[in-house]
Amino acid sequence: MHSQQVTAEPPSNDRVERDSTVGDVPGVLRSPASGADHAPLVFDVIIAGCGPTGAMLAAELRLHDVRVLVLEKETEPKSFVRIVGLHIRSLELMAMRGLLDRILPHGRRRPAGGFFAAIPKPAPKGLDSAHAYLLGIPQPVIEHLLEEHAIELGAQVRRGCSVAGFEQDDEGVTVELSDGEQLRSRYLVGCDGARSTVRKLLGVGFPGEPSRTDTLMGEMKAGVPQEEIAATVTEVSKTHQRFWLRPFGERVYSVVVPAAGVSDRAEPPTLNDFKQRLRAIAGTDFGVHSPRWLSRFGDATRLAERYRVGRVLLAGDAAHIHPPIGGQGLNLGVQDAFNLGWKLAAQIRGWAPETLLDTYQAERHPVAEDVLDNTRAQMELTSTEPGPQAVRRLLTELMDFDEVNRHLIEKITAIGIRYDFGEGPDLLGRRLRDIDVKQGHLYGLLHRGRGLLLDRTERLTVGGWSDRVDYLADPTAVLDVPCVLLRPDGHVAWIGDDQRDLDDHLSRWFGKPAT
């Protein structure tokens, strides 16, 4: 591979060599004057961005003793309180890592229904999950909890610092920081958001559609009784789906209203902008005052052409952006991290099969494509034009059929994902729910981020893969198949009862057995 250098500003040619220390890891940091003169590999992975995706990825890597540095350009965590939702699959992943009990006290549970284009349908009965609800939680809280988790596992987080440039070669990546310092790592992962510096410097295309429709969103107090607000919102939302005032705390409301005709998109919205649009849509501004935070979002929809170029990868909003309708964005990024973490760790630890890291894009790119498509469809259904409104009425009728409602909810909450692992039973490639086993619950056995063989026959073994894959013999496990091999992200990699066939699949996902 040729050495590739990308930089926001050319590195200084007269920078002196110096000794330095990063955390408690000493290393000599040098300017990358030539491809052959590199500083020692101080880190295995440098992650740009300490949002939910970056923090979750750091924690996943630390489960495998990978040396991780997370760079976050913001000096302080977000101060505004924006409520985000953790969908079913994300809640399951938190349970797999023992995080759910830490997170639940900070959130509020809501039924898992009414997500698709805000069409008010109840959740289907019997959703295939032990965590069949939405958890509304303040964004600063979930970000803090995930960052805290990563730090507890040994990740280093450096705030007020970002990537300014990098050079990659066959052995690693030399990363230039915004303060001019240079560090060396084996891989770099851009989790630095929709305007990702890493993606831009890497030259990865980000095709899609620019924003056409803007929406105002914020949290503020209201000066009229809740009953009056509820009655007005019920009436207006019959024709304006991108409009709501939802109570959050004492007289505090989450407010969403179309932004047409207000201040320039490049400028942050004001309280007067909200009042103007509320009066235009609802005939009243509800006496809103004392905003906690105000923002504007568009319906831009873009997907990175590639998730990996050599030793540099993309995840989260750096790889895909879409309207927030359906609340899928944060969840999609966190699920990227779970898919990538164990694979990148396997590559670094030296046991990854040759094509394992390539499966990150192969599996996650189509998932993002599907999310982009369903958010495009949902945005069309919020239009006030007669055609989209007619389609919305038709879909509302169709969702009375359980199969339709269930399909859309499983799509939004990501429990319907099936990766292509080849021919086999329907369960192959899907995630396995948190079933009962003799040691309690299945997810309690996945806290270490390792694979798991669940053997109901009590005849099989993981043999030379025992350093990467755990084993549970349990004929009482609530399964309709004899045995399953789970990847660290909880997806079913194999189903059967033949040892030789199992060994082939262990090799496929977990490399050569130890000798």
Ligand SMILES: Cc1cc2nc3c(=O)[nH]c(=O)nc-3n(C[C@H](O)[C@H](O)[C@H](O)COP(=O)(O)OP(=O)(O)OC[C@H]3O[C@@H](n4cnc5c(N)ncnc54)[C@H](O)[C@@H]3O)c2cc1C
Contents of the next structure:
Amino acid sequence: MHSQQVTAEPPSNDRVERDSTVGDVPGVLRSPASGADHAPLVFDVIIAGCGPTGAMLAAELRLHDVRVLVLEKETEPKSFVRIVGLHIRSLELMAMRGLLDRILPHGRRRPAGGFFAAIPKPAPKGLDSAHAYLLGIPQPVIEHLLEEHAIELGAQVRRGCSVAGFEQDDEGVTVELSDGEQLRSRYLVGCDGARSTVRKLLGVGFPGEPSRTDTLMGEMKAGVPQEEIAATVTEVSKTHQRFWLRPFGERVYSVVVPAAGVSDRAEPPTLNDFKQRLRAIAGTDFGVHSPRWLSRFGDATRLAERYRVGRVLLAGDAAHIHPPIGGQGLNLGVQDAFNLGWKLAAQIRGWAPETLLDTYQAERHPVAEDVLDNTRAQMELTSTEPGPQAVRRLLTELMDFDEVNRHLIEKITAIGIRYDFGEGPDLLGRRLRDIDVKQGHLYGLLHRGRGLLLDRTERLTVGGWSDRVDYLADPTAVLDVPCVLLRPDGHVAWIGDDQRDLDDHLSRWFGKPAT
Ligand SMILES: Cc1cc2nc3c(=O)[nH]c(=O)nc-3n(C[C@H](O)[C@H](O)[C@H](O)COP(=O)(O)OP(=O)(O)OC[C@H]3O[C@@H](n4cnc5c(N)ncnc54)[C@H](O)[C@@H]3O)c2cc1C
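Counterpart to the form predicted alone, namely the form predicted together with this ligand:
Now the full complex is given, and it begins with the chain already shown.
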């Protein structure tokens, strides 16, 4: 075990913070008057889990000098190579933090279309993004790159440490590891995946539906020629959407096939299970052999009732699970982290407006609700029953209408999200694309995770907020409004040209100005 002694006290917003909603969760909030002897408060935030969500959150917090420790149960990074798709909004986030160039060489660019229920329609022309493609990349690679980025920024990651318990009080959270060690921080964030210990201990409900179908997934060699496999797969895929054998290196295939029933997820399937199911569905087992790894996934769909109880928050799969159709889970988790990072940092640095941290749940819970719904819909569309097949044919026709296709793609890629910031032009609450500005690209100005005022009038100022918000005067910026105020996550917090109105909005999102 190693720990970093940091003696400088950061400015703190940690006045006694009584979350009015805490009271209905028994035993969660204790008063320090109970006389507990706490471990020293060395960290501002402890993150449980170093998956993509935890690593992204750690990096975002470090941009604001927050003392962060990530505890990861596994001693080694994951080894099995599942290819995941990074969708447009996640690629934009990577560009906003200067990570895209580092990530791109490890993945394969694919067209952005064809992901809704795997209906093979190309993306509509002119998607509103400078990064309008999908990047297929092995999940362990993206996890490694995000963890490396977090460590470079100064996050501590301790592997082989499992969070087993915690207790929160008015000033912080005492986190207990499975070996009994106790650590203390101001906040704890559960990024510990679908079976989140943090969520369970918090007593937060996780309503939804259990798995109804299981799918086997693995990598193995095949014993028949590729052309033969391709011909059979093309035929079978006409009726089975959860079925493929995709070449993946020297005679190695990524194999996906529906399981016979729902089983215990902790029990990995055997090669024999794959052979039986391939024979049942394709009439041949393709002579599969020499598996690299075998796994299964279900279609359980659940959403945490709350994302925050006092000083403990949830993000990523710990807060929501759904079938992988459309490839949205990792993207959703990384985007949760991007939304939460600057808000939690603001709380710790002492400038967060009263309700800023609660906007995390207010903004992200509805987004997850929508993703859960679209995956439910997509799963229905993969059914081989005549009714869902008919709906699938109808939707396939409807997707020839540009508006329909665009709506579905903007949903899956998360570029259609509009947070509710109140009345205003359509751009308010949406993310701004990576437009050209006089210094190059807009996203190049967001690497430090600060707010940005982009001023085409050249007469506004960020005044006393200049320690949190950057300023760019650029009459040539490709925008059809006079000025925009961007939050650190790139969402448009204000549009206008009036200084007093701007000051009100700076206060709303960035707290009191420095004196
Ligand atoms: C077959 C399949 C295909 C998929 N394809 C895609 C795709 O194309 N695109 C996409 O966006 N998503 C995809 N997903 C979903 C994606 O893999 C998950 O949504 C993503 O891994 C969630 O990231 P996370 O960091 O929230 O959780 P996880 O990746 O589950 O990470 C949680 C981490 O917490 C650790 N942990 C657990 N308990 C503790 C504890 N008590 N203490 C400390 N550490 C703990 C775990 O070891 C783990 O490292 C797919 C999923 C499946 C099953």
